[in-house]
Structure formats: C-alpha cells, structure tokens
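One chain is shown next in structure tokens, namely the form predicted on its own.
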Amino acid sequence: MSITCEQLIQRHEQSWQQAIIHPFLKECQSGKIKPQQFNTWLIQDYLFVVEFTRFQAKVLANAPVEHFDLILAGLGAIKDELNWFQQKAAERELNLNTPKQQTCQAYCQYLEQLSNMSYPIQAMALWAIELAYNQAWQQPGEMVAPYHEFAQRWGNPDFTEYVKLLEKQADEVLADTDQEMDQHIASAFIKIANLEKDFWQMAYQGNS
C-alpha cells in the first residue's frame, strides 16, 4: 500500500475544501473584513509560524540528505517571512507579544506531536500545512489593498512551484509506507484541514 498527496486530497475532500474557502478570505478580497480581526489572525498567524519554523528545522532533522536543499530553502524564506510579520505589525501598531488563542495554541501543540512522528508523516505534513496557505490565498481571486500584499505572499508563482516540490519529496517517501502507516497519514492530513479551517475562523473570536 501507498498513497500519494494528491490522492489524499481526493479521498477527503470536504475537509481540504473547508482548509482553504472560509469567508475570512472573501472578506479580505473584497475589503470587508474588519481591521481588528485581520489584526487579530495577523498576529496569531506570527505566533503560529515561529512554532511552524521550529518544526520545520525538525522535519530537517529527520529528511534524508537528498531532500536537504529544499528544507534548507524553506527555512532560509522563513526567516524573512518572520521579519516581514513584523514589519506589518510595527505599522498596523500591533503587540506581538500576545498569548497565543486557543485555536493557535491546538495548531501548535500538533506540530510539536508532529515532530515526533516519522519522517512520511512529517513531509506529507510539511507540504499540506504550505499547500493550504498557497490555495487558500490564491482561490478568492485578486484582493484589494492592503490584503493582495497577503495574498500575493503566499500565492506566488514561486511559492507554488515551491510547494509543488514539496509534494514531490513528499510522495517519494509516502511511496514506500503500508497500510498502517497510509491510516496515520491520512488522520494527520484530516486533522491538518480541521486545524487550517479553524485558524481562519478564530480571527472572528478574539480582540487584537
């Protein structure tokens, strides 16, 4: 038994479509969403990548040499996605120094249980976890000002070619998994969707 990325996304569906269509990124095409609680995900998110940082030296960790380079690229973007975050927080005035959400807080603790799981899992994780943000802000189509700065981030033509590479390695070692191991990947894909749609919509249940 194997199984690919783009089969995972097949058989679930549902979940992936929910990942990656919320209203919160319909708002932010059209302008509508509120200040505060674009302010409110902007910072959560911040929170969320310096955790998704530390799980990606991890994945890094556990790749075979041949998938280094691009871990490698990942995190070297990272780093200027991190000091980009801040430069929007310094100009929206924003505290990044703020408790994590709860929402943000679940997404967190699951890479740290992430991180101890086995390389398949953590590659197929890598990719999803980077797919959702490149469709979620591509599909609403051209967004106004300030938020196609945000969508154009993360729907780039490179940042796409870079999560196409990302499947790539991902289905070389999902190739050789079996049966067993298929069932904890497609759970971890799952729950990867549940934790991006919620991520969307915790912008609506808190202050900045």
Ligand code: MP5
The other form holds:
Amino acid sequence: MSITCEQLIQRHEQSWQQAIIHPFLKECQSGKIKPQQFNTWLIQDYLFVVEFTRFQAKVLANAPVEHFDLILAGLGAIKDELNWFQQKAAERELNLNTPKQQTCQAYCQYLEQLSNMSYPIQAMALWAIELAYNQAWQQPGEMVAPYHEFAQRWGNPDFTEYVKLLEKQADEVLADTDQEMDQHIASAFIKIANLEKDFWQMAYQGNS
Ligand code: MP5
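Now the other one: the form predicted in complex with the named molecule, given that the block above is the form predicted on its own.
Whole complex next, starting from this chain.
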C-alpha cells in the first residue's frame, strides 16, 4: 500500500495545523503585527525563497519529462516572486543582504538534504512547501492592507490550482513507492511541517 498526499495530512493532522496556523498570520489579518515582526519575516523569507529556487531547479533535474511543464511554470513564477520580494523590501527600506537566522538556515539546509533524496520525496516536498503557504495565508480570512497583498500572493485561486497539480504529480510517483520509502516520505512531511511552524515563530519573535 503506497501513501498519498491527502493521507499524509490526515495522519499528521496536528503537525500540519501547527504549520499553517500561527499568531503571526492572525495578527497580519487584524493588522496588529508589528513592522519589526513583519519585516523579519519578509527578509528571512526572501532568503529562503532564493534557496527554494535552487531546490526547484534540482527537482526539475530529477523529474520525468511529463512533469517538466509544471515545474518550469513554478520556476518562471519564482523569478517574478524574487523580484517582487526585492521591490517590497525596497519600499520598506530593508536590507536583504542580511545573514540568515538559525531557523531559516536550518530550513535551507534541509532543502539541500532533500536535493539528494529520491524524486518521490522531492515531489512530495515541493507540494507540501507550497501547500503550507497556500493554506497558511488563507487560514485567518481576509487580511487588512498592507498584508492583503501578501495573503493574495499565496492564497489566490491560480496558486491554489498550481498546488493541486503539484499534489497530482506527487501522488503519481508516490503510487510506486514501497513501505520503507513511505516511512521516509512521512518523516520528510513531518520535518517540513515543523520547519514551517518554526519559521512563523522566528518571524513572530522579530529579531531581524
Ligand atoms: C514558501 C515560502 C512558499 N515562501 N516560505 C516558506 C517558509 N515556506 C513556503 O514558497 P514560494 O516559492 O514563495 O511559493
């Protein structure tokens, strides 16, 4: 019996909820979040996305040709996203040339580890990382300005559709895995959920 993306969420519901529900997001929704907290997130997330771009390029290198279209679309969109982050940072007069905090560093290191794992784990990870933001930014409900724009970026219907297609691709390759591999996949899913939770917490502490 092989595993599916949906089963991963069902079996690890608590870890997943902690990845997508955090006071940081709730306070973006209400407008209560402090600039220091939000700016910490913005800088550190830019640094994360730079490494996530490299990760996606490595996933492309391992993917079957039928999966190229979607991964290349993701890579195209991430180019625009990096430019957008730079623009948002400039508007706030933030320096993106900042060291990674430990939590960001730990997540980026895990992306590097994932780069050396098999394609089914990578396809699942790509889906889980994108789903985390897709759900996290929608979860609290309509956000006030200026946070609305951020919530829209990951919560919009096109992004939701992209994440569904990533799930479909991941499920295709998860269908052929054995029990031992399924355990590795479940551990990677839990690890990603924990790193997402830690990332919100790092931003909430606002030490950048
Ligand atoms: C994403 C992100 C989503 N930006 N940051 C974290 C910590 N997790 C997931 O990735 P992308 O490339 O912004 O859609």
